[in-house]
Amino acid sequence: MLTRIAATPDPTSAEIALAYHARTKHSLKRYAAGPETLDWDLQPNPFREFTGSARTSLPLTTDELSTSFAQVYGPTGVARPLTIASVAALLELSMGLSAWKELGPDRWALRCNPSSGNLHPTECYVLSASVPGLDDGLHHYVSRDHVLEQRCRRAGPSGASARLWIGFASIHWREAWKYGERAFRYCQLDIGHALGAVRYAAGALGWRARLVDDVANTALSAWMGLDRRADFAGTEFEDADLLIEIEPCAATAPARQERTPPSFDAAADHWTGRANRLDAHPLYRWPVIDEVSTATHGGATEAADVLSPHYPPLPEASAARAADVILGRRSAQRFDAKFTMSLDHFHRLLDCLLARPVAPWDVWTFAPRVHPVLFVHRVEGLAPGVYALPRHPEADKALRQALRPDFEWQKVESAPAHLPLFRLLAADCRAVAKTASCHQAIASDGCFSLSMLSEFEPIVGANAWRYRQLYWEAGLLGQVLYLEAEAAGLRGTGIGCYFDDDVHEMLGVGTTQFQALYHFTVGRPLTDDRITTLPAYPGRQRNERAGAAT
């Protein structure tokens, strides 16, 4: 008699995302699967181009922007008109180069949007309609040259007002080349940083930006031309991530159904260009990245979350030009281990992480789900130790239940009354912070480091797309810390390498209700005088004529 064996059901999208997360954890005993060796001479090309697409050279106009960094956080009343010149400034301040660096025979580019390992998997696309000086259709931004490549020309409605959208896609191989299976996490963190970079850049122009969060991956791919397989034949695939609507004034946002690009006659589109190959001889394959990418396609399926309670306005920020702060941002490589930061700067950094209806959080439509747990080393007037910043009231209760029962949860009296900063443990935690962050000294030598602890399995279990989106939120937090540290005369550094479950065990997290998604550190940087800094666009003249063909 034959025994019938029940078929094993296929895993759900959420189960695939959760399994990927568990599989790609680092631990003190082993690192997540990655390449056994690296040859930096064979690093993938960090710049995608489309051969055969017409190029439009963009002007360098950021010297004209007088907006202060403080004004980025609120309406300035001086919104720039939406033209090719202002689009150029938006791209330069968000996705453009900020400098070139040289050390001996090595030369590498720095960009305004930070990236794990400076590998830059994020590709930027521009969808334009009735923008003066810019053809209607789809354009790809090449940051190295500050040019737009026109991928698709389409006729927009005559007489319509100017509109603009920014699309992001990821080339996972750029990160996987160095980081292996964990690379998908880093690609999503980079998307969060890029989202913040666009919002801050828009603020420097007096504009707003809004995440279009309810579109399917198929629609995103079609809008950005990523479903045109022949144009990518033999090259690295790009995965559509998100779409941002640019609002060129501080007016009330249009209705949700109007935020997507207008409908068009696809038969009338004129497409050009073929993608370049970035790595001619890839040595590894990480199929689990494709699996989790497919499983987490989608968009918001639930109504927008209720945002956090009302907070008082932020204290006045730096009067420095926003463009100078943005273009000056760097990732610190080493910190002064003896420097102590001021309490006021510390409180402001944390205050900016609270969700308010101002930049950058007005780009977001979800309640805060990522909550910093801080390892404070040297902050004036604050005892060294472990602190927590629950970013909404319900998280306060959940974190108290999830973390170690012997934590103090003592409200920090010196903090502003509205700032939910709690001391959990008074202790010198420099060695612990260093060990937890893969033995990296930047986590102990900075003035403080932190672990971004996210509400996790219940959210991902309900919608696998939220796995990506939680990482975007963590990256957005990181972008705030980067720019606020820069404005305060300090520097930040994102840390993607940390020992996941060892961090959880240290904090008492025994389930997957919360998970650490990102580490970060802030302090006073030590510079390496051997490294030479060169202009981002040598040979280019500022304020040159827009639209010059190249």
Ligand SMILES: Cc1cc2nc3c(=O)[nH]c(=O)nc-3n(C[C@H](O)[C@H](O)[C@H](O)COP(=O)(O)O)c2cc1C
Given for the second form:
Amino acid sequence: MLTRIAATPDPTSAEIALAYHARTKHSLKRYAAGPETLDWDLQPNPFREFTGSARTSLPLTTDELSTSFAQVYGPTGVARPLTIASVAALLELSMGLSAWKELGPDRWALRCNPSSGNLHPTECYVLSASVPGLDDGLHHYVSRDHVLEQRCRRAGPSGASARLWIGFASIHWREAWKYGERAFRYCQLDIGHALGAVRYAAGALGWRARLVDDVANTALSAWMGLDRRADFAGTEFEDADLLIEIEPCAATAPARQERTPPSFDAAADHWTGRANRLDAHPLYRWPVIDEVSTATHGGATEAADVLSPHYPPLPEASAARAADVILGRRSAQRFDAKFTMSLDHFHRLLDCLLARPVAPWDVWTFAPRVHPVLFVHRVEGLAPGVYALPRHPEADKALRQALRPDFEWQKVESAPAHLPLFRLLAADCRAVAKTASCHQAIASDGCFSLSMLSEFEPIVGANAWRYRQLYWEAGLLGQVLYLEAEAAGLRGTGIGCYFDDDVHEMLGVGTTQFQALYHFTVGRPLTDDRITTLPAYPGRQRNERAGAAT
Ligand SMILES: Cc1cc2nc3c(=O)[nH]c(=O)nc-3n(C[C@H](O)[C@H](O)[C@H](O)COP(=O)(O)O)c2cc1C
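Let's see the other form, the form predicted in complex with the named molecule, since the form predicted alone is already up.
Below: every chain and molecule of the assembly, starting with the one above.
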């Protein structure tokens, strides 16, 4: 007689996401699985291109933008009309190059959006309708050349008012090449940074931007032409991440319309281009990345999250030009370990992390779920120690229960009354901060570093897509810190390498209700004089007109 074997049910999407998270933790005892050797000469090409696509050279127009950094946070900037020249500025200030660097025989590009390991897995697409100077349809942005490659030209009419969307997709292999299984996390953090970069760039043009959060991955892929398998045959696949609706706040803005672009018409619309191959000889494969990627496709399934408390308006920000702050953003590689930052700058940096209905937090409708736990080393008038900034009153309660019972939870009286800053422990935590961030001195030499603790299992368990989205929130926090540090004459650095459960243990987090998703550090940078800085687009004139590129 045959015995019936009980079938093991397939894991749910949420189980796959949670299992991926668990297996890609670094710890003091072992790092997550990654390549054993790296040959830097074999690094995948950081620039995707589509051969056979018509290229439009974009003008360099950011010199014309007088918007101050302060105006990005308010409605006072002058809104630019939506034309190819302003689209060019939006792209330059978000995904464009900010400089080339040279050291001996090595030369590398830096971009306005940061990226773990400077590997840049994020690809950027533009969907345009009735934008003067730009054909209606889909374009791919090549940051190296500041050009748009035309992927699809729409045949039908696109309506009277100009509309614009930015789409992001990730080439996971670019990141996995160096970081192995943990790379999917970094790709999502990079997406959060890029989302923030677009929102700040839109602000420099007097515009707003909003994440379109409720569309299926199949629709995202179709809008970005990623479902056209033949165009990617034999090359690295791109995974569609998100779509951003650009809202030019011009006085003539049309009444609310569909938030998404129209679908393409396979029979009538005209597609061109084939993707280039980025790595001819990949040495490793990390199938777990494909699994978690598929499991976390989707979008928001729930209605808009709980709203944030009402905070007073942000204090006056830097009067510097927004474009200068954005183009000047860099990661510090070393910090002045003696420098003490001012309390005002510290408070402002934290204040900007609270979710107000201004840039960049108006980019989405989700309640804040990621809460910084700070390791304060040198801030004027503040005792060194561990501090918490619950970005939501409910999180305050939950964190008090989840973290070590002996933490003080002493409200910092010197902070602005609305700033939910609590001292948990007065201590010199430089050594601990350094160890927790994979022994990196940037975490102890900065004025402060932090761990972003996210509300986790209940949220991911309810909708696996939120695994990506929580990382985007952490990346957004990082982008605010980068730009605010820059505006204050300081500098930040994202830290993707940290020992997950060792951090949890140190803070007393015993369950997966909260998990650390990202670390960050801020301080006064020490620059390496051996490195030469070269212009982002040598030989290109500023303010030249858009035109066909060779
Ligand atoms: C998600 C993320 C993780 C990062 N992790 C680290 C890190 O662990 N250590 C480090 O020194 N830099 C880290 N960085 C900084 C990158 O190396 C840096 O962004 C990249 O080299 C590009 O330089 P730029 O930021 O000056 O443009 C990280 C950046 C991001 C966005």
